[in-house]
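Take a look at this single chain in structure tokens; it is the form predicted alone.
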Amino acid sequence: MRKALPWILPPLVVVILAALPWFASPTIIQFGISTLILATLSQSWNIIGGYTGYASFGNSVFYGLGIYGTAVAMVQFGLPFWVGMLVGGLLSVVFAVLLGLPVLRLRGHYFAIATLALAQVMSAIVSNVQVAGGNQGLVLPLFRGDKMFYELALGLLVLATLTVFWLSRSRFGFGLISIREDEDAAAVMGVNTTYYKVIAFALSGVFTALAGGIHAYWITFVEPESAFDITLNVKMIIMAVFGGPGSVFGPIVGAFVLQSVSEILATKISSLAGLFFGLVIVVAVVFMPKGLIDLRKRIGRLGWRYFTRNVKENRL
């Protein structure tokens, strides 16, 4: 029975959180849209940063797309949601493989400071683009209904982690984290790593993309600023970091976490949200980097020599 736990507990999770809306309040179901988004990003950046090893701050920009996609599609061409979650996730297909091609042959510290800086261009390119609503942003048509919008974010999370799944299984998985572990001798391997790491920018992007798309008809009103905004794209980090990169349902449970925490912190102390995150940082790579996921499995058996090692391994 304990073998057969893993493979029994999320499907029935999948189940009890489909079934969530029909018997609760419009408050839960809206938080519940919100965090499963979140969920859904923070896994999406798992595919980068957590199995590729590349910590992208591009992933808002990716989010933006899915945003802009979905509402210029709607209200400018008068097309249906579905299509315009379709514009949004090509748009980002094609995005990153532009933008990943010449970018992703960056490592570490200059990837991540190159690609910091894209949600500002691109936000200011949006600004300026009539199509795109300028500095107004555009309104959606309003539709009522939230529960809809909470099962398709619970359906795009599901997926999300599906891939994710086949990741850690198959050889193009492996491939990533050789990359992740030292790209130089995953070349040497025969690796591509070029042609491994766009695709994997690409899988990461197209669901952020969906998720904005999700987003932006839930929210139907959208404009430069929000949608691509850079403090999004570090929560999708320190949620995946905190539950565990690189691993399957790490993300997840760091999403639902530290977004049911800054919830009830928002609620009593608005101004404790922010420094709560903060701590985040400091606690998850410090005392655990492999995140929850990784601290469950050992704790039992190291005790307080986990965080203790931890601290040496970090040389403070």
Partner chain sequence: MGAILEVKGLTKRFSGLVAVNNVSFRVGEGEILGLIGPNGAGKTTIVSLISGTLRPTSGVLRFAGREIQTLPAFRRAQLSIGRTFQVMKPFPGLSVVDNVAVGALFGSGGGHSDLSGAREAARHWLDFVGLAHRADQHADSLGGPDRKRLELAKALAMKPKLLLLDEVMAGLNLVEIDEVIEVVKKVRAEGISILVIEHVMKAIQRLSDRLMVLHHGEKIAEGHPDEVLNDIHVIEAYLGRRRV
Second form
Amino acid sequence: MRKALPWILPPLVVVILAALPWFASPTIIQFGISTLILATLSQSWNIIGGYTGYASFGNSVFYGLGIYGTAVAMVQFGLPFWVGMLVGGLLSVVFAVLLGLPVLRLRGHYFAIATLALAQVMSAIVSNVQVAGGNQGLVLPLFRGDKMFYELALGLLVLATLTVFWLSRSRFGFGLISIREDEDAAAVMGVNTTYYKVIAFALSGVFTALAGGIHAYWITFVEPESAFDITLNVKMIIMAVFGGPGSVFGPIVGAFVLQSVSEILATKISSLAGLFFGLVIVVAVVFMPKGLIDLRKRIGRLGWRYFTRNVKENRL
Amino acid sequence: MGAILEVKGLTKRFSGLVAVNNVSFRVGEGEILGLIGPNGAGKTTIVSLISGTLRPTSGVLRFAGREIQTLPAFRRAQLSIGRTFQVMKPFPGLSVVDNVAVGALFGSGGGHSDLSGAREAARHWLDFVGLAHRADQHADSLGGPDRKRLELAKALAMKPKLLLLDEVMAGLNLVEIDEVIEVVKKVRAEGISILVIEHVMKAIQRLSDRLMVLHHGEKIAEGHPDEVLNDIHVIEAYLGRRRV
Amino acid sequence: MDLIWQIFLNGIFLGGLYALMALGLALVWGVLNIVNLAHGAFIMLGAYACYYLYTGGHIDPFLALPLAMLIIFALGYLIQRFVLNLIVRSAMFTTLLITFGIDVVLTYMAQIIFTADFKTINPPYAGSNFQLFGATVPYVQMFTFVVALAVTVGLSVFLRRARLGRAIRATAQNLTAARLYGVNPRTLYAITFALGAALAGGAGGLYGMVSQINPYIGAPLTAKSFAIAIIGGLDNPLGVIVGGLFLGLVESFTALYIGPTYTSVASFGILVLVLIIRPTGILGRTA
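What I would like now is the form predicted in complex with the partner chain, since the data block earlier showed the form predicted alone; can you produce it?
Complete assembly follows, chain above in first position.
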């Protein structure tokens, strides 16, 4: 039974989540949509950040491309929603390959900063493009169907998670992990590091862009600042790191826990919610830098010493 | 005896500094070539140039009859050149067996395509280097000597035809050195050609078929280990007892 | 011709301020290997410190500047000593995350304490200016430029000549080097970070005299500081001056000839290019 649990539990959770909109209140469904989208974003970041070890701050570009791909296709060209999503996904792959090739040669902080800068550039470019509505943004046709958005977001999260699950036990995933652990060593062992990194970046990008497309149609309004928002990128990272980067379920757990916490905070102490969110990040990074998954695995054996050990390992 | 590796006029400059200067040599099929020289002589640079971690400024590298100097590191690995690092580079977050499995998954000719096959091969090589009992531990929990073994197993799992060993005996005690020598001899018995860099003179004398001496990036001697080591004493006197 | 001269001067003055903004970030990054996403928050807090010392304490803003820097220095010291020192050896993005968390906390506290209203440091001489070969130069801009340059050069001299400065530079090469100078590494880390924060605070005070301030000015200024630090290189304060002036000029001329909405395309586009072509900066040493 214990052995079978990991194979039964995830599908069961998916079924329960899929059935939820038929019982829950509209508020819960809305909370569900935004949380599922964030979990997808976090899971997507996990591919390039958690598995490959490249701390991308450029995933908000993929998100923005997904949002604008969908919005422009629907508003300016009158194309159906799914075509818009396709356009967004395609744009993100093109971006991942064209800019990934030079940028993925940078390591560590330099990669992080370069992707951060790319997000700024893209945001500024889009706000100057007429077809994208410039600074004013675009208004999408209204579609009242939160149930559909919910199921779409859930489906995408499942797809992204299956991809990560495959990564965790495939040759391709091992290639990515070896790059994360030591890129030079990976290369002399035969891993085509450039190719692997670009594919990982593109995979990460496609799921992010599709999530962006869903979000755009759901909120029916897009503008450059929020589409390419860096803080959203940071949120993806925090959720993944809080849950456990480089694990299959960590980013999802991280997203659900942090979203719930910030939702509760927002209703109880709305003015202090942001402040509290910042404090949670600081405390979490200090005491559990390896995330919730690692915490669950080891706290049983170590108890409170788990936290002190983390601090001891990482302090000066 | 055919040559598995032919090096002609190999030169590497780092912004003005010449690390390797016009070095030519060959490694015969099934041969163990020892490479010695003082610190900063360019030994590790040569290994990095052959493995593709560094690109040569000029010179020709011919591996199994094919020019490889422009190929990226991973292509050379797939052509079956394996190397170890002097500063050991285990994948710290992976278990010992998975570290080696990476070599089996990629490595020569693209390696295994399935994880379980690669892990099986990895266990075989861990057994080969005497590290089977630690297969399931985390790589960063290994001590110095075991890390050397792991480094060796990772390279072997790639099924190399040419193995570049960068100081796999540094920091080991005499018993451990003997053990590693036995492993290296076993590796050669598998038909693998080896280029070995070492500071431990006794070991390299026992191990090598031929010996090559590098000084300031230039080859200053080559030949039978006993003769070369004799020559070295002459050179040492000439250079003022520099430790070679 | 006059227009180009005026734009050129504007760019240079802006660039001097930019250099000072980025200086602390480059110092902390180069020496401690911490990429401080809360850097802009220190700039913002420095601006508020100056504002309240002037409006509340009636101290001339330029004289208030050292005081403001001292306050931010203390804040930076505490943050490094009791928070960041706890995580300096952990994975790369944990430092990014924790400084982001600190940025969030500082920004929200500022919003609660100072409110979100725009404020300006407005000394009586704010409006006056003089002519320089046909271009108009506001006194405040020129003072700002001079102070920024003086502090930058001062830091450069401090790092080269002073014992503590040398200890800091040695730490950039090797963590334990600090001990050779008889300084506890924990203290040295805290001092270095505090110095970076104080420089940001000083830049903030000057920024508040030429622009409006609110609690949210930090994040974009952090991004800009990155651009400057990377363009100039991390190992040399004088490189940061060049990076700052370069970015100031690029922004001024882009605003004139292409359009003000394209300034960030230009500045961040250049940043990406520099990173790809030469990650150690235009003046930095090669890897």
